[in-house]
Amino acid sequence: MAKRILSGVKPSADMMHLGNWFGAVRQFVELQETEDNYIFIADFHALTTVHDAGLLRSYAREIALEYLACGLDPQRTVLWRQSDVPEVCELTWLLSCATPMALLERAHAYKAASAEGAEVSMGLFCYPVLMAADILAYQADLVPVGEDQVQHIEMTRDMAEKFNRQCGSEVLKLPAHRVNQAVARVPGLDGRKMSKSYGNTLGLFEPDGALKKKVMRIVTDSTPLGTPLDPETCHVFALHKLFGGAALDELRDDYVHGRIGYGESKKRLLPRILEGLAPIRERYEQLRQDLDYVEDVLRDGAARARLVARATLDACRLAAGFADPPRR
């Protein structure tokens, strides 16, 4: 039986990058062949950092466009805007009443903001509860996450267990996290993990010229030309490996025999990136000319997602002691 896979992405000004593609999005495209994919644009969550209405709408539509360009099929993946399913807000309140403040105080994001002396809004403090509602509303079986996000799923399970126990009814399914250990670490321009927060990304949809400039800026050591290079410690080679192919063995041989320098390796990397991403980038340009289609996909996805969320919320309302839901 197919498992329900759920994931959310917070819209921002930054485009998807190679780390997103190889670390998460590609597996969503593959999973839709066999599993029940639910993916939402987390625009409620974005309110903790984005306070411009026009930008928020633009960011949400852009991330949807990028997901579709990457290969998500709206016939096999439910894709929607979080804010189009208001049931998650009511479920958030129900969960809040079963969630100790001490649990929220252990959240990584809250602790980091507090340590930096930042002003912490209730939105940021309660972020894990809304995240739990996002997951539990759709009765998800698995939530793909990075190692640094496992805590969110553990907290979600804690909240669901507490709510079920208080209500004396197993109305909320406890999800499991899924960390894809097979995914290669994608290095950024500076050698750290590729991340928007580090500003070291190679965007999937950046213009060719911008990508070329970034590739040539990838940090390397000062080994002189003609000296053997270690492909296993080279950030440029690590990016080559993501695209595989027969040319990889030849490149490795050039490295260990000192027949190539870092500059030449970077020059060879750019066409591999452009060739590997060509179908995605072409689809992206097509979709940019048909934004009405993107909106139609989001509206249809919201309608499908809302049916599931409504059923979950109705069950939770009854378990909590509210009146029977009206007949529809």
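Just so it is clear, the model here is predicted, and its values are computed rather than measured. In this text, rigid core is short for the largest set of C-alphas that superpose within 1.5 Å between two forms. Positions refer to the first chain, counted from 1. First, how it differs from the form predicted in complex with ligand TYM.
- In the core-superposed comparison between the two forms, I260 has its Cα shifted by at least 2 Å.
- In this overlay on the rigid core, L291 has a C-alpha that sits less than 2 Å away from its partner position between the two forms.
- Annotation: Cα of I63 displaced by less than 2 Å between the two forms, core superposition.
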Given for the second form:
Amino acid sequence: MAKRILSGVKPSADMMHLGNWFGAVRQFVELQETEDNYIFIADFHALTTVHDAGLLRSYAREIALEYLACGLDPQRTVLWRQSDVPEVCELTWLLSCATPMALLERAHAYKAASAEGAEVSMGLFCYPVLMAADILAYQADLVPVGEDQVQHIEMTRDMAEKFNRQCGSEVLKLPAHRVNQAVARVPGLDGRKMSKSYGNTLGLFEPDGALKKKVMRIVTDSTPLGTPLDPETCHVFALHKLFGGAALDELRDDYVHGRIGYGESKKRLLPRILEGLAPIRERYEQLRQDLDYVEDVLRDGAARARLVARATLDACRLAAGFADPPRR
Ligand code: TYM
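Show the same protein again, this time as the form predicted in complex with ligand TYM rather than the form predicted on its own.
Time for the whole complex; same chain goes first.
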């Protein structure tokens, strides 16, 4: 039987980057072939960092467009905006009451923000509970993500278990994560995880010239030309690896025999990125001409997603001790 797949991307920047594509969205596209795919735009989550209404709206629409450009097919994937299904907020409350604060205090994102001395909103602190509600509302079996989200899925399981135990009823299904280990942590221009918040990204839809400048900025050491290079520690090589193929073996050979310098390796990387992303970038340009279609897809997806979330919420309300579901 097909598995229920659930995942999302947070619209907190103007476009997705290579980390989102290789770590997550490519998996979504592959899974729609055989599984029951539910993919959404996590705009409630983006509100933890984006506080400009116009920007939030445009970032969210942009992710929708990009999902479609990446190959998600509305016939095979339910696609919607998180904020169009308010049931997740009510479920967040029910789960909050089964979630120890100590669990949330262990969340990496919260710990990093407080270590930096940033002001932590309740939204950021409760981020994992909203994420659990997203996953549990849709009775997901499997959540495809990059490595940085695994802790959230483990916390989701903890919350679901506790809620079920408190209610004495198995209303919530425990999900598993799915990480593609080869691309679990795509590095950025500086070798740290590629991330919007580190400003080290290569955007999927950036103009060729901007991508070229960024590729030339990838951080390398000062090994002189003619000296062997270590492919395992080189940030440029790590990005080449994403695209695989015979060219990669050739490049590895050139590295270990000192036949290539970092500049040349960067020059070879750019066309590989452009070629690898060409179909997605072309579809993106076509879809941009028909934004009404994108809105239609989201409206239809929200209606379908909402039915599932409503049924889960009704069951949870009853299990937790509330009266029959409110009339609507
Ligand atoms: P977000 O928007 O930060 O990232 C979206 C997806 O991309 C993956 N990813 C990466 N994978 C490999 N290497 C990288 N450098 C890299 N950067 C990002 C992420 O792991 C993620 O899978 N909290 C989530 C959104 C969310 C969600 C959910 C996800 C909200 N509710 C429910 C799954 C299920 C987030 O901010 O992802």
